[in-house]
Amino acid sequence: MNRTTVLGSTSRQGWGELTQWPLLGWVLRWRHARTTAQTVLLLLAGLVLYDGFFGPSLAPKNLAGTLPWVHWRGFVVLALLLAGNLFCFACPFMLPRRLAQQLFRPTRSWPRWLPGKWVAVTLLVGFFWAYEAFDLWASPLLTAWVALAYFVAAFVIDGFFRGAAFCKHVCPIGQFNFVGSLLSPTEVRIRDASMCQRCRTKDCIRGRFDANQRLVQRGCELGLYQPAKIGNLDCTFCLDCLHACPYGNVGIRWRLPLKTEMDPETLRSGIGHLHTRPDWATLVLVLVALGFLNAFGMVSPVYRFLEWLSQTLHISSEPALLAIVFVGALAALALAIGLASQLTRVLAPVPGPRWVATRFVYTLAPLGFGMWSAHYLFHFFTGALTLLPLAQQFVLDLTGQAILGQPAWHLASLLPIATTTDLVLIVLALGYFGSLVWTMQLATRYRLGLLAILPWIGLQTGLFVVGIWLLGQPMEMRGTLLG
């Protein structure tokens, strides 16, 4: 068997497998493509950081105030709706996580006793509380901070452990991406499991090596072994699986989302069962409850509720207040959780509420993933066409010529506001539907009737009907000069 033989007779799959398209399987398959996309991203963030340090303090006309919280945060959930997780695939913090791998050859592994994703849940729970307690979208010199530390983390932590340590246990921003991705219409997957079966050297997963035992590419540095992957949790996009397979087995097929997802008793590479994983069900719990907090942290009635609270508590200090608001957001979502559970337990013969909760905890992560998106896209599209005066005004600073012609201020929204709206209740909407067919699913998977999972439905439409009430709050315009 050769690899051309195997590319032969997978080319009569079509449009369904992207690795086949003319142009487009080209790109994927070229083993640079990613490096190629990781360096275009990085002169980005080069400038950006450029801007956030010197550039001017006004956060909509710095590309720092403006670049990362309206148009990254669009494309990148975009991207993950409509193809997949390319955010990871070109990340530029990979670039000197690279070097640093080269120069210092880590041999160590990442410690036991910080399993899992519990780093990145703390961290992610700290920077969306630091994002609202110190105005982040506001500074344009502390994003830079930010994304200079990011950097440096991503260096140093790949300098000192081997395999993908940062991106598996630490990257706040990739921990959004993999659950972000349940929704995406893409999957990495082999095409024929019997061909996996024969085959020996195991490459997808171990690498491939010259003659004199040299790597030359590298397998999954996450421990996805190919046969075994489920899904797409987990899952950078990098593409090393499909350039380390000798035999051509591994491509990027579409898929309807969360149709190979929706099981939490599978067994997945590299992650196991996710019922027995209560960091992956924390990482869930924490990022709907911070969608439904972030997007609340942006509306007016914030502001009355925080002044109620400094009243009541007679606490001052505007990070204090938010750190309780946050605790109380996350303990009041596991405390709805326990209690759907609990009924659950009432209402049909299962074990006990901990065995529905690690299941059905699950099914939140679509509407949550839903609020993210719609917040997000809010942004996006009010903003969207600020990026023309952001370019204006960099080069003016920069040479002190309008060589891009005048700063057009007046430019923000790419659609109207109406229009945006009701686009982004359209995308919350979605997210509700797909947590009730998983929830519906599961229901089948474990022969419970419909009573048994309304406590399930009760919890999701609530929080359906809160992301509509926040969506339909007045939102402050963050990344233009009309906010």
The other form holds:
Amino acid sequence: MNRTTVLGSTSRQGWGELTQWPLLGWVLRWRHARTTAQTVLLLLAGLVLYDGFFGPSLAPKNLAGTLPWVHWRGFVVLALLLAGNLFCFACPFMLPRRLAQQLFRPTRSWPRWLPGKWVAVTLLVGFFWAYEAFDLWASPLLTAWVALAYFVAAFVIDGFFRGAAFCKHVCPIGQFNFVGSLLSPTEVRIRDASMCQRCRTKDCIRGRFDANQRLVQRGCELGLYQPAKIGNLDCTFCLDCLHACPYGNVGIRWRLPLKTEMDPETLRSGIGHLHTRPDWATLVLVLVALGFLNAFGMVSPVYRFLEWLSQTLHISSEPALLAIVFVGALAALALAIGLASQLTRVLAPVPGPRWVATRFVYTLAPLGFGMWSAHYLFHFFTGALTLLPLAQQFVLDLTGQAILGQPAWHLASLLPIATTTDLVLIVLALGYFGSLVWTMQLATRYRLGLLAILPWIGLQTGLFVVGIWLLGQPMEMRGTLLG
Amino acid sequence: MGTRWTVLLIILSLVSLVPLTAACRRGEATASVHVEVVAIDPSPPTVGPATVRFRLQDSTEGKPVVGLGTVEVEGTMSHAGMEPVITTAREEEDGVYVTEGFTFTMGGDWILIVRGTWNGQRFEARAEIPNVRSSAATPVHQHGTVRP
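For comparison with the form predicted on its own, please write out the form predicted in complex with its partner chain.
Whole complex next, starting from this chain.
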């Protein structure tokens, strides 16, 4: 096949493909684009580590107390909603991982007794419990420890196991990004399926080798074979497939969010059928529950609830009470899903409640991500400008001179609070809308009547109302004072 | 393989040693002046306008810091990204200063930062104001424990 011809045909894709855009397309296709983006984030991570260990103990005055919890989280959800999984693309934790791969040339496979997403699900629950129990957001030192542990974990795990074991099985942030990228307007995918059928080398998955059989370009380490890849799940936007394809048949293309993601029975490369993956179903359940819990942990009623729980159970330890709240919330959502599945089973001729649950649980993902986005964007829009006085103070402390000016501590909000409130409600509503669309799509797919999906619409509406209530509550921030 | 494991051990050892050097911190409150909150009106502190009285003392001898006239006061929270309350406090009596136009904008744990110039040197002192309530009905909460 003539590569020039292929590239000639791709140029007709125009604005529908980011990798064909003037300048941006060139940057994305540049072999070192990812490493450059990772290096930028590595430098920022270095600042977080430095300030976390050596900076002020007060979170609002420390880069480790601000950059990860206000800016990074805001940018992550903004990127997922407006572009794609850019923060897996630019993930700085992958640099030590690459070093480990070069040092140890691992050959072991990820253990079969730790399949799928179970480790990541456990870490997600553990992390968010620790986040609330030890007020990680109020402690730059603990934040730095978490970041350091992340670097070490990526290094050690991918030094032991081949492929992208850390990204696929361990990284909680990655799983959050994968589920969030269901709503992204872009996707890495092939341009021309017939070209892949004619391809014999399958470089996009195997990698490209030189004449001496030395690997010169990795293929997809997460096992996503481009012609059979569906949607964004498990895709880190690493663009290895794009660089490996000898025909330039892979690109980042615009799409209607969710459109290709909604059928749980589609065979997805590297994943299989979603309805046969209890780990993926649990991941969605956990992320939805944690999205609401994480927002609940920041509003005034949480303290009244904890007080009531403390009196009822005669437990005064906050970590213990929070563990009970976490288990309770996860169990409550699982119970609600089970109840909705049972009701659908009663209202429609479907095989059983398990059949329903393993297909419909995914419809909650957009609403859950809407809750996360509303929460994180609230912090981002109310605190984005704090970066300027922090940078001014940082330079002043380090150099003894106000090179960037005296710290302007009055700077905080990017948008007026009323605008922010409206915006986050719209984001939550968009998530709710996505969940409804997904539910309707499944009803069409399985020829179910409106009555049969009412339990799911009811569950989503109930969660949406809880989300609106949470966003309307007065915030109350209580944490470790002065370290 | 032995060399690789040695490299791994060296890297991990270096990484684990870095945090142990974290004793010296940038940007901490200067030690020359100590601030102590004397009274808050309303009490217990609740979201809304408030008057905070605080005492400034020499950290070494404990003598009241007098004659400053007004000092800069910043109220901030334990969570980053919140808009701080920046105002001034005037000297009311020997070493006791009272805020002007201060407002608790949110419930939770607040930190009072006082900045000024004393003996020709800039100082910054911090004090905690825990448990500012969103409303009078909000329970008291100590970090790590919940008190019925």
